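Quick heads-up: it's one chain on its own, the form predicted on its own, in structure tokens.
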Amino acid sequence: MKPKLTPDRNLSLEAVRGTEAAAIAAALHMGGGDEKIADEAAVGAMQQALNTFHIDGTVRIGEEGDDINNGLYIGAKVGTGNGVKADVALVALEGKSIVARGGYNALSVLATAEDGGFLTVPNIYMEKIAFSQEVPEGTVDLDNKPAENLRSIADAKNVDIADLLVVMLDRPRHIKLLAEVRKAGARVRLILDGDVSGAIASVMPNNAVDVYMGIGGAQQGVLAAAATRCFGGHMQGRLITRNEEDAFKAREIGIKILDAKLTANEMASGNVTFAATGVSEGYMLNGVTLFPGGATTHSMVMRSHTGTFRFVEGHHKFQKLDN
């Protein structure tokens, strides 16, 4: 019998190695106008790094497709196979279009959990709300009106609604939500991409963002839940099945209640490690800085077992990256 995943500082550092490799690979294509090339480079670099990890890993949240160029699809085996059994959730490059246009706030993200710790979700949409541990759990709910949730958050933080900063994706689907948030009096930061980073910003201690709201990718929702667990924050998510195809995708992987409200713990349970590396400059992490023969990276790594999070600055020499 293989050992269960236990809190392991070495695994935390390995996770960072995976996101660093993907971030550097993507950054080499910054502003190149081709998001596919940038994404494939990040996926390939993360896969190469993952396969050196001393885990018997299974990808639960991963990349689309299962062709020869993508070994990080859902269900793929990663790691050396000789270590602990672990679930792996990843987005090698969050913000493909950001990198293609040389934009702001692209990330590489990787999380690990105990075997069975990550909820497998299809590549469809999820409605989400995330907020910090300062707000009592149960006072904010996806079924509440936005103004009600904002009032609960403001009361918990002992501030006015006008002092709150709400982050959401800049999408046509959020026109009604945006109008309601503005009517309630809160400030808004619209982001072009970066679903995971928006949620993380809302649960980080002493951060300017108070709440993340809106509809984004379901798989990014599970990664956001992993980070939320590590920070001790709160999150709810609910799958959005726009049509029968979405419903079929959800049922096919075993989801029985399509409109269930999911907590962070239901999406990412047990001992969780989360790592993210900035690809381009963001409001949480600096982007990759390239220099002749190498690169500098800025990452964060967290463990739910301890609640500890660290910022890691990496200095990489390209001729030694394989060592």
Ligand code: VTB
Second form
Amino acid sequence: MKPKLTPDRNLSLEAVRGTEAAAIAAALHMGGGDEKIADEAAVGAMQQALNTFHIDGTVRIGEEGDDINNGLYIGAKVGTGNGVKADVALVALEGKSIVARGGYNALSVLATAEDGGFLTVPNIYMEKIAFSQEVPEGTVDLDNKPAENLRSIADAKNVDIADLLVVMLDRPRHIKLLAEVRKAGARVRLILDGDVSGAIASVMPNNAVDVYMGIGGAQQGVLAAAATRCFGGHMQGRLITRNEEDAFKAREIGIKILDAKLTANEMASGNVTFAATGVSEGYMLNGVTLFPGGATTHSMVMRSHTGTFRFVEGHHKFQKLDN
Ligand code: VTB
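Alternative state: the form predicted together with this ligand, after the form predicted on its own:
Below: every chain and molecule of the assembly, starting with the one above.
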């Protein structure tokens, strides 16, 4: 088939400038032991970059907390206001604690969708499962036993369960899930933080990670859904309301059915773009490397419309950027 190379706009190529700036700002605090400082630096840098983008953007997944004096809160307007209307979902620094201790897999993430494309969720937990597109829809489900899901994924990939690699956050709440996954025979990688990177790795074609499972941040879930849409993989999420306060937060933000199972498409619909820059080395991306007077960055950019994904290596000269 003859390729159609329509040169329409790909916002991820602009968005990557925001994730690069945030990643560099955060990386300057690598191992510094202070997650708040690293996070604030990333938020500030991303905000500055976002405001030069020619979009009429509204933040749907953003930064929150009264400790951050930021303009990237849910509902904030971003961009010059002159371009297309866009929903923006971001985590300026996904894995603050990773950066504080100088660990692996910290990212800066920024996704866009058409107006109304992102589901706004509160800062509560979400149960998630994500896996790549060769697994037929409907054979894996959040309500199935973990062993059943692993069987379906192994069958679809034509491998044994023992060949599968499962990523989940290393949390006490996962003791039962972890025991079931181990009993089923799969291999496991427990991560300390940054579950967006685990979810992305599991939906990315030909990645060593086969499935992401477990409970992580709901907002991270929507960003993972954006990446899933771009890769064409599968994901399900379900909000976890542990108490009345969580339920209140969800209702207040407009969620009607609190325990609905959400597909990637329900969390990130229409044309979606996604950009992520590695802050520290991880599954798919190298971290920021500093050199005298500058830095190199490694990013991925993609969009759902075409399914094209690119890796971008950025070489940045601080002196020129300051002018
Ligand atoms: C995860 C992780 C994030 O929140 O979503 C986690 O990916 C979930 O919350 O980087 P707990 O730490 O309470 O388990 C983050 O750590 C962001 O805070």
